[in-house]
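The chain below stands alone and is given in structure tokens; this is the form predicted on its own.
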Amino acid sequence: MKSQTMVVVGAQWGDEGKGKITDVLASSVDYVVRFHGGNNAGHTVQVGERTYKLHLLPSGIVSRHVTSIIGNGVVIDPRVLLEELEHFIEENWTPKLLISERAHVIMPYHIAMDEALSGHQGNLAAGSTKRGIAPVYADKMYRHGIRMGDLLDADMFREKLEKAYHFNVSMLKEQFHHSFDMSLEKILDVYLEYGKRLETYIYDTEHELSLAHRYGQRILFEGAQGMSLDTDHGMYPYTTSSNNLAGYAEVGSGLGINATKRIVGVVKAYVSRVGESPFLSELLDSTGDFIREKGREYGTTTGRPRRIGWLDLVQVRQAVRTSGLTEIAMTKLDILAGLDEVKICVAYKLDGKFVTEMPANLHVIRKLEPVYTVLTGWNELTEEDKKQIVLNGYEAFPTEMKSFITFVESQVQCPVSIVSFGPERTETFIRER
């Protein structure tokens, strides 16, 4: 499917492998935009034997020739963005970067007041990465947060860090009785020389994607996150706090074009989960522990060990609705081989029923049991096996790796287009549709 805008979102918990996939399919486009999320998130991608981790940065920074935009609906930690910018810089590699002026900013005091609030959700927590993610959303939606394009104007500045600052820090004294040290004026002076340090990046992204759609250019938006993250479709509580569906790219980007995209969502072969939620997939077991350390399942962002199950295809039967998936790029087929049989879960059991799509209500979800269809597994790929597929194309997959896909094509009402059966970019094949 041929567009002029594309779309790449995870269709589980997040972790699925949209680095790379938005990396290989990055070749054909002029830009890449990230649209919602913060540093909380982490991608991978390898090129060669360089291994990027991203976490701000959206993964089409490691392809020159693609402009990267970081959206207004992003949250931004200045410190880790300079960190990550770094990394590039001492490879004398002058990213092409642009961030939006309207996406807000993570102040030291939204840090402290999400250690604080993770205390006292107790077990409705989501088991956050303490980065400050859920409060700034929440001082964007109380209209007291403060924008990447306020770091430029020092009155605009103070205006408005005098309200945020003595709201947040008050609440966090007073109702959560958790300390907080660092005075206004120092927030100031060091933001201030962030936004010294940002401003040749800091630009009206918008009206930039704006003028680059007029004119032909291709765009990719790059999700972060999954769909079950979602904080509206997501299994609240136990969420992200920002939208990941492929209908936020437009709200995140501020290109609101309307029109019919290219619309990818990444399916790990199994699942991942990095904190807290009913798993109703779960592997507790030596399977579990064999699929997290070869396919090295810990969180790019935490470094904490991921949670496996076998891949649930109630939930990705819930992406493909919530997200309008035009197709899905499968990733790690290459993790599950060696085994002798592989599960899928097609449905819940409740109180003897079959449940087929997601429930919203916690206390149900509790009480669901997986229904699992079990398929013959495949032997590991070899070097020869690899370059067959390259050479040969989908054909040359064992046979039981093409039932695998088949099976989840034909529960989900969706696609296969792209099959990823290692790290690197070579080890990725497209399939004509």
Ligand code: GDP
Second form
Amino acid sequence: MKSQTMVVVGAQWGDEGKGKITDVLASSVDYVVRFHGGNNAGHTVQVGERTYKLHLLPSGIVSRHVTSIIGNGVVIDPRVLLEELEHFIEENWTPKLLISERAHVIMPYHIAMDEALSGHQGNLAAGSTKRGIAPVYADKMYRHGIRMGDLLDADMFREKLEKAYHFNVSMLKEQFHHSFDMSLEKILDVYLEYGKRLETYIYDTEHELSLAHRYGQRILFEGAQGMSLDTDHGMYPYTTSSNNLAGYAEVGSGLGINATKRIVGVVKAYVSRVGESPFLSELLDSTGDFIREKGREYGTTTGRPRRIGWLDLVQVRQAVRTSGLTEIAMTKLDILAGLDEVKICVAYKLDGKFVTEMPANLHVIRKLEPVYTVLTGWNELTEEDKKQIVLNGYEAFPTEMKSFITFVESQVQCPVSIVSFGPERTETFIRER
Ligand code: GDP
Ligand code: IMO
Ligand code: MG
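For comparison with the form predicted on its own, provide the form predicted together with the ligand.
Expanding to the full complex; the earlier chain stays at the top.
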């Protein structure tokens, strides 16, 4: 389907391969926009021998024709952003990047507060990435947050910082008995310096996008995290602190799109989860270990081993419904190759009754049991198989793999339009329909 706007979102618990799919689709767009989350995200793009690990920069940055936008809904740690940018500037090229002046800034006290909160929340803590995400979004909602534009205006910055600094530091010290040594003056100095270094990128991105859209430019919105981590629709409180459904692309970028969008949900052929929460299809046996090692399932941001489980279609169905997916990009099908059989969770059971939608109540979720359908596994793709895929298309994939895909499509009522069978850009098949 040709469409001027496209949204790529995670349909599971993050790390589905959004970076890779965004990179593949970026060849046909003019803009790539991040619209929520911060450097809790870690998106990997592999092009030939080079691997890029991106936390704040949109994956479009790898494609030089693309203008990358960090939208108002994103939260930015300027230190991390500058480090990431340096990597690209070193290559004698100034990235085509624009940062919304409305995006909120992650401050040092947010990172300290994230640490303190995790201890306080105990067994209700999601196991955060400790990047300051919940506290920065909380300050945004309290309405004493610092925005990127404030870093360019010393007086405005001081006025706002005085409120936010004392609020956070007194909570840290008095409520959490947590040390915090950075003075307000020191923060002012350091962050005004960050502002100077980022000044050329800070911009009215909402206006830029509206003009781009009016003049027919193609825009791709790159989601972070995944549906089960969405604050409203995920497994609260084991979520992140932003909305990541496709609907949020408009809020987090400031571009109202009264037109049909292509909405691509990225679905890994199994599930990984980094952090804490009930995980119904979790594999705690050697099959889980096999998938973790073969799939290199270790966090891109924190390096933590990811928990592994069978594909869960209750989760994917919820993603189809809540984001209005028009299609699915299925990744990591190569990782399941070599298993005699693969399981797919199609529903849950509660007191002998089938449950086909994820309940909101955590007490109920804790009592659910997964119901599986078992399918036959497929063999590894050889180099010859990969050549055949290029020559003969979808038909050249192993029959069992195609049965797996067809089963998912029929169960979730959404077509699989992109098949990914390796981390490299070229290890991707786009299905013509
Ligand atoms: P994201 O957060 O959704 O962008 O995903 P991550 O980058 O955190 O994790 C996905 C990992 O899987 C990365 O290392 C990708 O290079 C890799 N990857 C993506 N698609 C495939 C695939 O189809 N096969 C294999 N083997 N690796 C993939
Ligand atoms: P990408 O974009 C996987 C998880 C954390 C934790 C919870 C809350 O790479 O898919 P936070 O630091 O956001 O307050 O942590 O969310 N989490 C992710 N898990 N991939 C991500 O991003 C994640 N971003 C946050 O592990 O359970
Ligand atoms: Mg990731």
